[in-house]
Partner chain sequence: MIEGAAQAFTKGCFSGEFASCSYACPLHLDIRSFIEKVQRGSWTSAYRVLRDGFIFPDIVVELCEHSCQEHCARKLCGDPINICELEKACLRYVKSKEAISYNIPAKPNKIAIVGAGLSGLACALRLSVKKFQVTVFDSNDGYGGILRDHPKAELFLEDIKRQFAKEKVDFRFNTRIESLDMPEFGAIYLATGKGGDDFGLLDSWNPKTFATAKHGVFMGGMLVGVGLLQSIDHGAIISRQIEKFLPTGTVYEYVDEYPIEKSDRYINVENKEPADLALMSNADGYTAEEAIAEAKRCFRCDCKNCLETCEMLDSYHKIPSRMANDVYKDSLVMEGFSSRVITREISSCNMCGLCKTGCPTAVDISDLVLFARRDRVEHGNYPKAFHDFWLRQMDTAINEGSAFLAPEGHETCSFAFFPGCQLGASNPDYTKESYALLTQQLNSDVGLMLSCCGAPAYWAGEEEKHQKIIEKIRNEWEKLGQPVVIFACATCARVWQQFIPEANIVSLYEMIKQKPHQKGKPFVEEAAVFDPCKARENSQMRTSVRSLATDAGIKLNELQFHDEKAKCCGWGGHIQAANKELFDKIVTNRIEAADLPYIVYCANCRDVFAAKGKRCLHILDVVFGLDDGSRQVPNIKERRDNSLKLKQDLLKQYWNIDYQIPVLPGEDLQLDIPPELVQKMEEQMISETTVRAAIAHAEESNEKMFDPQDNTYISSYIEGEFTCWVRYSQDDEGKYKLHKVYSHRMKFTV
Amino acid sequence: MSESTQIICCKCQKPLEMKRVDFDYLNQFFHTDALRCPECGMVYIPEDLVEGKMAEVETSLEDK
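Would you give me the structure of the chain only, in the form predicted alone?
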């Protein structure tokens, strides 16, 4: 996705803004900047986050 591409919230029809988002994924907590709706708080989770940080969390739990 290019920087000029704007993602719109499907619920509120507002442009998403880059904000710090706290995640609780499989009882592991981390934060990152992600696109989030300024009105309803819906977060857009891009593929690179799913394949990156979230995959790391899954791998670390599998190793325990």
Given for the second form:
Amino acid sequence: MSESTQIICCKCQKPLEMKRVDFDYLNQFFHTDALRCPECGMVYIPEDLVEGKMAEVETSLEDK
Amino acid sequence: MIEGAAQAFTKGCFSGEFASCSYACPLHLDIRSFIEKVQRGSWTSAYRVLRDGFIFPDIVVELCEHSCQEHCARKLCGDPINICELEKACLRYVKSKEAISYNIPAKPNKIAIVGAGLSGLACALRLSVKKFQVTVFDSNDGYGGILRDHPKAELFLEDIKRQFAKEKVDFRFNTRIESLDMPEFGAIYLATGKGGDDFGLLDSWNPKTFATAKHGVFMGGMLVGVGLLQSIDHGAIISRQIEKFLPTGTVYEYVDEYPIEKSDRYINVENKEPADLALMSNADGYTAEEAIAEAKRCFRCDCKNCLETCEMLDSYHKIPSRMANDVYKDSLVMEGFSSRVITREISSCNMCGLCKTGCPTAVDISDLVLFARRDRVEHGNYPKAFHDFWLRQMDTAINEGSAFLAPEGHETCSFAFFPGCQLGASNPDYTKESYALLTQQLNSDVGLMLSCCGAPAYWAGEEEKHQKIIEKIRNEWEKLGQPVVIFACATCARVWQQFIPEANIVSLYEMIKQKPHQKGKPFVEEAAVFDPCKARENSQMRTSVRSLATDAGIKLNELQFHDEKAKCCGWGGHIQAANKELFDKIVTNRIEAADLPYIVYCANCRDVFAAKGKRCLHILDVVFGLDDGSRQVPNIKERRDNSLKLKQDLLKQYWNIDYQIPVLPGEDLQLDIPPELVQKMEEQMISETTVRAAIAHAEESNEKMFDPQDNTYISSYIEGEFTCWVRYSQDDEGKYKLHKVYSHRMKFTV
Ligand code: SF4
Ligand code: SF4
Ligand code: SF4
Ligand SMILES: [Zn+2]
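Provide the structure of the form predicted together with the partner chain, given the form predicted alone shown above.
In what comes next, the whole complex appears, and the chain from above leads the way.
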């Protein structure tokens, strides 16, 4: 992932770390690794993930 | 979902079935397939089709009266196909009529056929081809039954001989059967012909199973009273009945796959080219070339009308009856074990009803689609993201944006204007000017009904929500004294007609037409009218718009699809979130239908087309001299602002009421959105109000992230079914700039 880990959570002033993030859509559950604040858990999902993989999964869950 | 409920919507669809002519044929020849082979000049394959259908082609072609031709779709636009002569030509030009034998292992079952007439022979041949051990008994000294006395007996006997040439059948001529107690045979077909011996079984004959009271004895053909050709059909049917009977000794009811009523279902020939019967240069029959020419007149009927006229159906290429099956199958899907196969298709329908207008049996796919969407909503498995955007927009229109008012100082009124939510959202002047004109024309006896008609809820399958809106509107209309309602939008008018049918309605354009207005300005010399699909059944609206445009001096052209054949602009059914690609394709097809500016009379048609760069004038642009058709389409936020500002202005001007527009979070932020992001937001239906709310929330709560690489802040914001991400920066003066914006449908857990 091109996005660096220098991104920090403004509330906790901690750099984000790669951690498991859980998703759900249309009653299906899955997870992937993304940047999160180690303290408060705030999640950062980059544009390329949203418009790539996530869009694909959304589409396939909506219909075969 | 009850099995059959979805299928009921398409039960009239006969796509994929035989052509009408085949149902009229006593032997149900696959005429379409036969003619297709003749068209290619492939006499051998054509002959095979004949033999499959007729069993004894030379006999049948000679004796048949060709009722098929009376049920040929060609007769709806000229002479029917000369099927009879094509069959004769095939018999003449095929190189070899030699029977084919299949290499299948012999079966042990013995079957007796009593009677070597056509029916018995047909059954015997079918069974012997499948390698059953067949014995045929006849008291005559040869086969043919009554055909033996026919003038063409020689030709007929030759055909029989030819068809049996490769099969081993034990013919026992000069043998009179005295008793049917023949235990060595697993089944017996009694086909002794007209007035033949029935062994006392005729009264017990069951026309549904072809069986008799005696176990294992079947009966049919002329003995049970049918004609000669039908007796061949009986022979074929009974061969299948016997096959089913042999393994278990059970008799099954036979299903008639060729009910005669189906011979009256014709394809739509509206757009078919007429073509004269092919010439026959010699009275003896067609030459090969002539036959091929005649065959080429055949439509090879298999209805695909709706698929040919609707981009949605075409893109999925599923015949409607299959769609209905899939709707049913999808309702059985167990999450995680199987997947849905038709969600996107039912969400891609404009619900425009065009399919019905061209369907020979008036199948309306939009009914099926509505049913399917409602069923999904009811069971909580319809992706909410497909309609969420419009439902939220609708909420604004029926809450903040709504107003139901009689003219100042009155409780009731004789007329009320229902402009619809999108007219003022597109351009507030459309509504303002119209209301001003109506007020003047009707001596102020006209109230105002600002609201959404509820179509978004209807299209989303949200039945309950939709009903509530209708109830509210009806209630307000009753309070106003049940005025005549004046509509600017064909969709609103349609919704009212359907759900508040007791209301008298009239189109705004009809009202304007009755009072020639001075400000009319044509802007263009020539244009094409684009009828909204919902005006298909509203001829009053269609004609008044045309006369307004012509009165203003515009030379009008009709598109290839217009009036009763009007096509949806793409907006109907709200398909954009579910199938953007198709939406774009539909809009492009519509705007490319003519190289002229369009005159439209639906604000949605206008904005959908204008957004793709089409020069497009609303008829109100012409009537009130507002715009030359190049006006930019307001973005999502501007539409909301327009609607609420309109309400504020009208309430102030006509009722002296001060309406406060609710302030949204982040509304007063100084925000710069680069043009490419503005465009992206429109395409992905992300509103500027959402972006502002996201930034405001991030700033207030400090729930944001900072990227030191480019000094930007990142935050997410949930609105409805979407999670919207913003990446932004702030300059020294406190001004914000948007760097990135994107959104997704799935939710993550924090
Ligand atoms: S128009 Fe469509 S629905 Fe109607 S019969 Fe033809 S294929 Fe079936
Ligand atoms: S046009 Fe051809 S397929 Fe259609 S009914 Fe006539 S012969 Fe049959
Ligand atoms: S209602 Fe319109 S969009 Fe839907 S299937 Fe029929 S023609 Fe196609
Ligand atoms: Zn934190």
